[in-house]
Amino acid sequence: MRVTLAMRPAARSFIPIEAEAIVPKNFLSGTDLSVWRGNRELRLDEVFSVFVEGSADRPEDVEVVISGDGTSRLKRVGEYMDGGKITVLGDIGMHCGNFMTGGTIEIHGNADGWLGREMAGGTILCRGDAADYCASGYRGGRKGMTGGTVEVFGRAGDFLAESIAGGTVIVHGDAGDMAGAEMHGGTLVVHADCSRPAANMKGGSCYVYGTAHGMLPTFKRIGTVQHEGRMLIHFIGDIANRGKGNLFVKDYRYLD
């Protein structure tokens, strides 16, 4: 079954637009959902033109193909999901794929923050960059990811990770500030720089690929070791924190 959600054009198009009613289970039972634009719900066929192919029985069998301009508008898509596919042909705004325990969601274009906010499970392919936050845990949490893999093939902003406990998180650019700070499980890859990774980290592996900017004084330097072909210096810590966490960096400098 293939859902297609294309976007009507809007005339107060700045207006976010609370959308966590999508997600592949809930087209199983028809179209008749609806959406929020600040204070008025809508149904979904008014902010979509609505197209819809085949039929299925389970989630896994469903696909939402998400498309037209102002996509960057839609929240919370995919909160929640625990099977089927999204793909998003463009950009996608705050919290997609908050708590989803299974399922792909695949984005064409530039995530905005939270993505993938404490998911449990399942798969988020970013093709763009992620803005902050990316598969951390929300504000005062204690835990953020717990499972899954989230991908980004651009860069992510700060934070990235924060609060890990399990699953893993790749980008293939760039990070911001702190990525990876108080990991306490699970893996972190980023291919190119970021700054101050790990920080106050109790158990998990980061791995640095390219540069890490402002590395902490409390991670203790044992060796290096092959990775991927690749040669990394490993660490330990943070010991400021007694932690046990792995972290492994081709680079590093500390902060003047």
Contents of the next structure:
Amino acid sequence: MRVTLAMRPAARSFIPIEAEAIVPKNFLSGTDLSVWRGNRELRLDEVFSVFVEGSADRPEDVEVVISGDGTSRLKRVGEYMDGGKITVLGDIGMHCGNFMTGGTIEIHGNADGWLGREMAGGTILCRGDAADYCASGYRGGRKGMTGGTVEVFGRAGDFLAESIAGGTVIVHGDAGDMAGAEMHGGTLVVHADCSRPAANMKGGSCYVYGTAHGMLPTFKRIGTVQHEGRMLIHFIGDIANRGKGNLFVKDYRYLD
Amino acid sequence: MIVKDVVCPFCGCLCDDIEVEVEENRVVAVANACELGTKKLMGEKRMKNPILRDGGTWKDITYDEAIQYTADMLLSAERPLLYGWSGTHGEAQCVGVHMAELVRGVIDNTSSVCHGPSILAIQEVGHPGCTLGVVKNRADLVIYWGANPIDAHPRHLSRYTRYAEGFFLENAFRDRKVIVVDVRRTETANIADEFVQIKPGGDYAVLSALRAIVRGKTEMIPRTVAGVTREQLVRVVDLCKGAKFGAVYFGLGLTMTGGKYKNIRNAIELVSELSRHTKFTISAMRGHYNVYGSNEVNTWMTGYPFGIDFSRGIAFYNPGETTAVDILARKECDAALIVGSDPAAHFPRRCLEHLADIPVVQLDPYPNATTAFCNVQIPVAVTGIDAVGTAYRMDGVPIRTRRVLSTGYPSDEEVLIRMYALMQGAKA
Ligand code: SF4
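Right, the form predicted on its own is done, so what does the form predicted together with the partner chain look like?
Below is the whole assembly, all chains and molecules, this chain first.
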């Protein structure tokens, strides 16, 4: 089954729309769903032109395609998603794929903050850039992402994979400040540069294939390793936090 | 007439030993307060009555009209923002939360642009704090980190730290050491026993290094960290470990620089590490006299301290998304009620552009920078001068402010209660 949601041009274009109902599973029982614009509840078809082709009886066979102007205002799309596919032909708003446990979300544009927050399984592919707190935890929470994969082909903002405890996060461009802060498990790979990686880490592995700027002074240099054809410098840390995580960087600079 | 034990409604020290001389219902002299407090208590020229923007000019309107305007504005909005709250009393803040819930709006206070990061850090690792009285009587080491009390909290030093007597200190001035950590040599740095100058953006690295040194891992620390020599870091750790009771006070120099709440988290974790060796506490130098109260009121009513979004009928909290600066910059609200703060004086330009596009009502006794963005401004009594109410000191101690003058102005609470009643009527 393929569900196409084309956003209608809206008058009040700046108020965000919370659309946690957009999850493949929900379309198995029809399209009578609601979304919220600020404090107003709206029917799905007041915001989107809805087209359904084919049928399905399990979420794995549902693909939801979101398009149109203003998709960057849609928040919480794919929250608690457990199977099937969501494709966004454009940008997506905050909290896309929160708490996701299965299935795939593919975003052709950029993703706003908290992409895949506290995700436990499944796959998120972001073809553009991801804003701050990609694959992170929630405020005050101890564990962020615990499983699954997030792959960002552009750049990522600050606090990438904060508190990650499991799963894999791969960013092909640069990442911002504090990538992998409070990390205690899982794997974070940044293909280009980032600043202050793995601050306060307890466990897990963080790879920076570019330069780690503002490298923290509390990581202990162990030696060099070969990793997928690259020579990387291996550190253990964060010693300040009695951490035993692994940080691998191609190159680093202290703020001395 | 002299009024004693007046509470100064200016900064988070909330000094409660002020004397005010009143003649013909005017404050003519203030004793014991610092310059900032004196200026506030002496008062400025107030706005006389509510005003409504009418094209390019202002029109005088009645309180009834202004209150009705606000109620209608909030009821018709899809995502109203209720912002400010640090310059008013707790009772008014309570009404504000009820209003936000009723109209399903977002309520946020000024901590989202000052000590919000401190609260985020506390939510992660807790708050080993204590009251100011404990510090005054026991602390033999005080650290000011990214804070300049001589400028912002002038009597903090004389009432509680550098120049204060201490019950458990024989000669407080001699026995109490002060360390100042900052990116530039402030006035407070000049009265410190040890001044640590950090390169901008280097606080986090220095805090991490101190934690490692407290753990005995000195040998792994580079020769300098963000401009601070390893020798000085070791000296600071020795001073800390040698203290009987240490107290850290931090300011916006730590909360509002790169890494924000992670800086505070690191500072709290340093304090926890030091508490394995001696007694150590840490607290924020809260700015406005009742910004702490706003966090308290919000927390006991909604579970969250600031940035609370009621759009969906339940409280949702996510600073960075549900906080005023972010909402305005992203144009995510369609009306604003401002109480007890002056966002136009502090917010980035992008936020003000949106504020100019939406209806705005402000409750404030004085014309200020935000007035230029208002559709309606309602003058109210000043808490601590002509209105009474509860405020929370920077260490969380609630203090009831006093009234020294009687004017005809209604308090924030009275105005808000009337708005709330109108809105309840409309909803029912
Ligand atoms: S230190 Fe603060 S509370 Fe005390 S008098 Fe000065 S401004 Fe008022």
